[in-house]
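A lone chain, given as structure tokens: the form predicted alone.
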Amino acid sequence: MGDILSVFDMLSWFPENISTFGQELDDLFAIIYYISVAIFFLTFGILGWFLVKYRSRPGHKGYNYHGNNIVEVTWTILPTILFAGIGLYSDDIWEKTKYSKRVPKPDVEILVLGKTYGWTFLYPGADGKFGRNAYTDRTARALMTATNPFGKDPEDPASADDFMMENQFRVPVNANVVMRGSSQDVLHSFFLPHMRVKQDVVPGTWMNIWYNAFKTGTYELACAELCGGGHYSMRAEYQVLSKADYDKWLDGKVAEVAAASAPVAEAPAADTTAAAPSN
């Protein structure tokens, strides 16, 4: 019985946490969720209760009723209270979530956009600082095309570090992770199930995302918006590091940019004098 009780109890359903503030969203989502079942099972057995008490039957007149004012104030305030608690006691993790004035600061800060279909992400190099880019300059929005998704500014000595990724990304745990987001094309939904992080991102603007992961492992981030004919496949991955993982990956990722950057050496010219003839 208790299995089948539990195919029927959401709560079940949801993939396991991982960020420090998850349990608080979770709690959240239990009390509404305990809530709704409450009212469902209220409502639909007061109103299977008049269906048959007052079902036709010989010998019994049906007659009109035009309310009654007790009730109807009832059913007005109760709800209104309801909601209006639900509203005080999500304020809170609401703020934390969302509010950029309660974003903390970055351990880590990575740009992320969002394109049918795939992600792209940004990191600042080895100086840690993004340079001139869309994001940090909205003039330079002029320079973004399909090879520079970021606006990087090349005359920028600042931005040549800078890498990107594609559909995949890194992060180490217990960091705060800052997440700048927003779309090349349409509205996209930055999804990361585990993170309990659900953030529209809207093309032209820069939308904040921050979480802080405190187990390591592999996990899934996926597109919550209906973005086109493809949006099935708007999917990816994301890896959260220890420390010592994140800092290896890291440096390796910052010699690949350093090595691709350096000035290819010219070949020594081959001595082609002809040689003296001897005698």
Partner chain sequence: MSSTTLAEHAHVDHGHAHDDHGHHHQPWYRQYLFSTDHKVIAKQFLLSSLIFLFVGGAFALFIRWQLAYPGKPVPVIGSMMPDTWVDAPGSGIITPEFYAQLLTMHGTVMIFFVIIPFAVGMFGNFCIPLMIGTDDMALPRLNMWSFWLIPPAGLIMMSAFWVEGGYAAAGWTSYPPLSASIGNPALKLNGQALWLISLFLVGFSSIMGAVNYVTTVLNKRAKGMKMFDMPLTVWALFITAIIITLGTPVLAAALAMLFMDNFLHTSFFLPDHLVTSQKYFGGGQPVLWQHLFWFYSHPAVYIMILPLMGIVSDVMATFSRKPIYGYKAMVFAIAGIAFLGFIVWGHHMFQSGMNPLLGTTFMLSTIVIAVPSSIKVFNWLGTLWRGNIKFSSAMLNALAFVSMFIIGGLSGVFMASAPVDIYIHDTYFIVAHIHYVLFGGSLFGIFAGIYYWYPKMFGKMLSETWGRRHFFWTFIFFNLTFFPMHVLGVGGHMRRIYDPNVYDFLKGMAGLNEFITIAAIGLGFSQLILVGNILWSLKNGRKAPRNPWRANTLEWAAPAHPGHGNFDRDITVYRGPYEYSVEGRDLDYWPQWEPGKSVTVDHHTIAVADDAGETKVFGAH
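Residue numbers count along the first chain shown, from 1. Under this definition, the rigid core comprises the largest set of C-alpha atoms superposing within 1.5 Å between the forms. Note that the coordinates shown come from a computational prediction; the quantities given were computed from them, not determined experimentally. First, how it differs from the form predicted together with the partner chain.
Relative to the superposed core, Glu72 undergoes a C-alpha shift of no less than 2 Å between these two forms.
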Second form
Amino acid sequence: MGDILSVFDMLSWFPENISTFGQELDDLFAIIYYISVAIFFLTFGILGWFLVKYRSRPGHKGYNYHGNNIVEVTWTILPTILFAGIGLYSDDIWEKTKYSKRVPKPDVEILVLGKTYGWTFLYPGADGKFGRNAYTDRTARALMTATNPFGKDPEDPASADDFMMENQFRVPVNANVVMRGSSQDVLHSFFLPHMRVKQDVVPGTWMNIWYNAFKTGTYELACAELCGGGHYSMRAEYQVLSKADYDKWLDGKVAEVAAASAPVAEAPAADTTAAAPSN
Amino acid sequence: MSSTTLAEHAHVDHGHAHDDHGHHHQPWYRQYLFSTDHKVIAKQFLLSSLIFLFVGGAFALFIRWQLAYPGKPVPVIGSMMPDTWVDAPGSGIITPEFYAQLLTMHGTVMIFFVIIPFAVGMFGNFCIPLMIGTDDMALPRLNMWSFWLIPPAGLIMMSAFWVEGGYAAAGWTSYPPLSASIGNPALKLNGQALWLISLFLVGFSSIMGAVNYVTTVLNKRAKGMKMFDMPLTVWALFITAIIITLGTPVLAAALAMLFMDNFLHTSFFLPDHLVTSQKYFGGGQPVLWQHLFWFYSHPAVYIMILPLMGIVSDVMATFSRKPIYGYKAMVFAIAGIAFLGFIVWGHHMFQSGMNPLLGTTFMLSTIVIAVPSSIKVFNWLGTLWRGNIKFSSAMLNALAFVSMFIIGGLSGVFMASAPVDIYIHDTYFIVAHIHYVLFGGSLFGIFAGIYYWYPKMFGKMLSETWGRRHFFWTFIFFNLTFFPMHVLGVGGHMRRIYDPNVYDFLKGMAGLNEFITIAAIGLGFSQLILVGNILWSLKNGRKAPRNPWRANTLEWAAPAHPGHGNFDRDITVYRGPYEYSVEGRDLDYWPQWEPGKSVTVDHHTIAVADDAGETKVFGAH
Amino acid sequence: MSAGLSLAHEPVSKIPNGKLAMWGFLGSELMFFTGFFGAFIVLRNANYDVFGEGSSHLNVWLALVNTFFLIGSSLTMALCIHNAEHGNRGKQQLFLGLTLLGALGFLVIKSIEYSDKWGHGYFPTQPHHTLFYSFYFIMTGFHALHVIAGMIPMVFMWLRGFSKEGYPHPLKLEVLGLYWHFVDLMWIFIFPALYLMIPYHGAAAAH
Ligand code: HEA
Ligand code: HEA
Ligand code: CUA
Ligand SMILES: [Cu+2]
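Alternate state requested, the form predicted together with the partner chain (shown: the form predicted alone):
The complete assembly is shown below, putting the previous chain first.
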């Protein structure tokens, strides 16, 4: 019984929120939800009342009445005001979460690339800067291949320490994480349910994705845009780590990359273990 | 072909109004197959849409099975399924690839082969000439062709069964690059290419029909009928036809471009440097397709609901014995929805990577479009107020339309708010919205229309008992099936996924998914009652009187089962379509075609004694 | 139409059914080409060089001749309708014949252009194809299809015109004329968009 009732307590079904602006989105949802519930009971109440009161009975007659303009204008203007309120309030939050000029100064910057079916991430490595690649330089897009998905330019020394992660990534807690997302083949959508983040990634352009998590833990990343038979399996995990843990992990990674690239300069894509799927 | 069984009744009443039409000895295929009579064409649309309803519904039941019991063989027919559908021959377990085909075909069939042909094809054809009091469409031959493009289009789409890779599998929205089938060699027809060809034909059919409707309404109204004497059904169909005329060709252009990308490897929608095995020239933009597609497909959702809004208004006025509350406001609301419908398409693209500034504009315009919808809802409630409400099957379905549209519309308001849409976009919240407006709205409206006009269509009354049973079960199972989907959506359950159990955060929803599936099976089988009722009443139904519902509009002036030419008397229109319960009359209705004078005082109509014609009411019994 | 009944009365709007429907259909056609033009504008601005380069290989002179063919045939179509309404059968046939000739000339020149493009490998799936040529072929291709679609009833009407009673439906001619002017009008948009309005400052290719 409790299970059945919980269906109507819709707000309780949200997965836990871990991002700073997530609460604002949830609150906005809740506001619209309560307005809707009120309108639902109002309209259904009136409907039910009329249906009972004016049901056909012997001796009962209809009423010839064609409507009233004052009433029409009233019920045009009232919802307009209500809707305008919702719209303006929503727009504030929309601008904050999505406008490119409102993207905060990144504490951590990561590139993310969708492919059928998986996610690849690129970290700037020890120097904290990306070398020449498909994101930093349009022309480097020509270098994108299945084994070098980000089009890293092996000639550019700043590229050498940029390292890739497959189907998992890590970010520090309480930091502005800015991700630039794209795809190497079809559309995918970068969906972090617990962060209230969703952004389609489109081949040929880079999208801004940002968030700031306030809680550590391991969470899931999903693809939310149909991308073929394996769409459902395009799942990845990510960890939100404390600053100390994150730095430790990053240092380890940097050392690993340095060791791998020491002998020859053929290493850029060595991090990729999974074979590229056939398209 | 069973269209003959449906169509042969068109001739029962034959021989009234058309002695000079000279078609008495037309061969059977001219009478039943390639007929130019709008009523026969309407029946053909009815038949084809009903068949496709079951095809699309069967796809949905496969989908539901997979979601509730992932990895379990489909019961009963699983072992008979073709090898390309299942993971091992005879195993009955659906593959992920086939799942994508299923949801694509489900959405496509339901929208392009069920709802639009029902709403526009069938009701447009049947209602417009009869309700404006004329003998046929303006261009009957064109009308015939607009139906006869549908069967080949359906066959082309379904023929993907024999093609390598199967049916189209990119969703009914077919976003490129996926729908450009970027791994496939050029000049090779695949399911997606067939999908594009098929929709091109459907679009052409829509346009031919729409042009015809506009012409008919403008040119063929009965004597004395001004535009504002037309029933709301005709108004809605007229405005819908204008949307089709202006919107559908844009889709056609987009389909042509996507076909080139798919078949000839051009790159209208493909950017530079895709990592694929095939060569593309690049330079295109994937999001451009979404703009073109939604420029048509958002207006298209109103194509799918406006005609039913008109029908429901007529049904509600008739069974409340009341004029429509705010008739003109209703007309302006329809026109407003139609106009605004062309400037809100971007609300499907909030997360698509479109410039977020555009997101703001589209959010605001979307929110504005909810206003005319609200006006309509309030006017429907106003129509019930102080009525004398009779709960016939048609009325029950109309009431279901209103109430379910409120729920579906309210969920639309969540998504219209762009920041809320970030989280619920592409989740089951959207799927719930789709079905509340398209099934709860459109399909219930279609049911209402079928129950309402069946007597005029076939000359027989539908069984009310079975009609009510059908309504009752459908209404209950519908809500049990689709309401919980809102909850799945709030939980983050993505749409178009084959197996939700892959995700930890969706683990708690398996029970809900199973519940939905059981309800969906019930919902599907409830539709058999409708089909049974239609067929049973054809043979055994009570013979229909001319005006069984004591309604006002012109179709009820025609013989109980009109033949070619529709009317057996001249039609002159004396008043608006909704003069029910007029003071100063014994009868609580006052047909449009009946002479007589009235005055209007304070939004009331009062009959003025008039010697002529007062008693010549047709069909009163 | 019917003996006792007058349900099928004069068109309420005073515009004949066929003509009104044709106006509606042309509205639809306009939106069809608007779809292409919209996409063209967006992608042209994003790929200015590719479009300029592609456009520089088009033969403006052939297209200009074609423009005159189409405008001419539009004019003769109007003259044909004028004469049909005044019952000048001979001139009606003459001008309809000239219209057909113009249409045919247009198609001949178009096919010369196309075969040249084929020779240079500009067709889709050929090696020198670019996004510009995708637009070139889809827009001129659909336009040419419209020309052909107009010629079919035209040939029929023309041949009927030689029979004893002539072609007895001036209204149908007029409706076809509306369509024909539209086909002409579309070309007037397509011609500058593809051939003229994309200056290219790179090195002109050898061919
Ligand atoms: C018949 C079909 C139909 C109808 C009528 C509507 C009506 C509306 N739709 Fe819906 N929509 C679809 C069919 C339809 N839709 C489909 C098929 C999709 C999915 C496509 C896909 O991706 O596959 C979709 C998707 C869709 C989206 C995209 C979601 C996403 O993908 O992220 C959005 C976003 O704004 C939206 C909004 C709306 C709104 C605001 C209305 C409004 O018109 C609703 C207005 C109605 C009301 C508001 C209720 C009644 C009013 C009152 C009771 C008055 C009082 C109310 C208040 C004061 C609030 N719809
Ligand atoms: C009018 C339109 C319409 C209608 C009526 C329906 C009806 C139904 N829909 Fe549909 N649906 C859409 C339009 C519609 N749908 C659209 C546009 C989409 C989006 C597609 C996309 O993402 O691209 C969608 C997507 C969609 C999904 C999401 C799929 C996904 O994202 O993965 C689901 C899942 O549950 C679903 C379920 C159902 C069910 C259970 C019904 C039931 O109401 C069906 C009831 C069944 C019948 C009426 C037929 C009964 C048949 C029999 C009794 C015969 C049985 C025989 C055999 C099984 C052989 N639909
Ligand atoms: Cu990637 Cu779905
Ligand atoms: Cu929409």
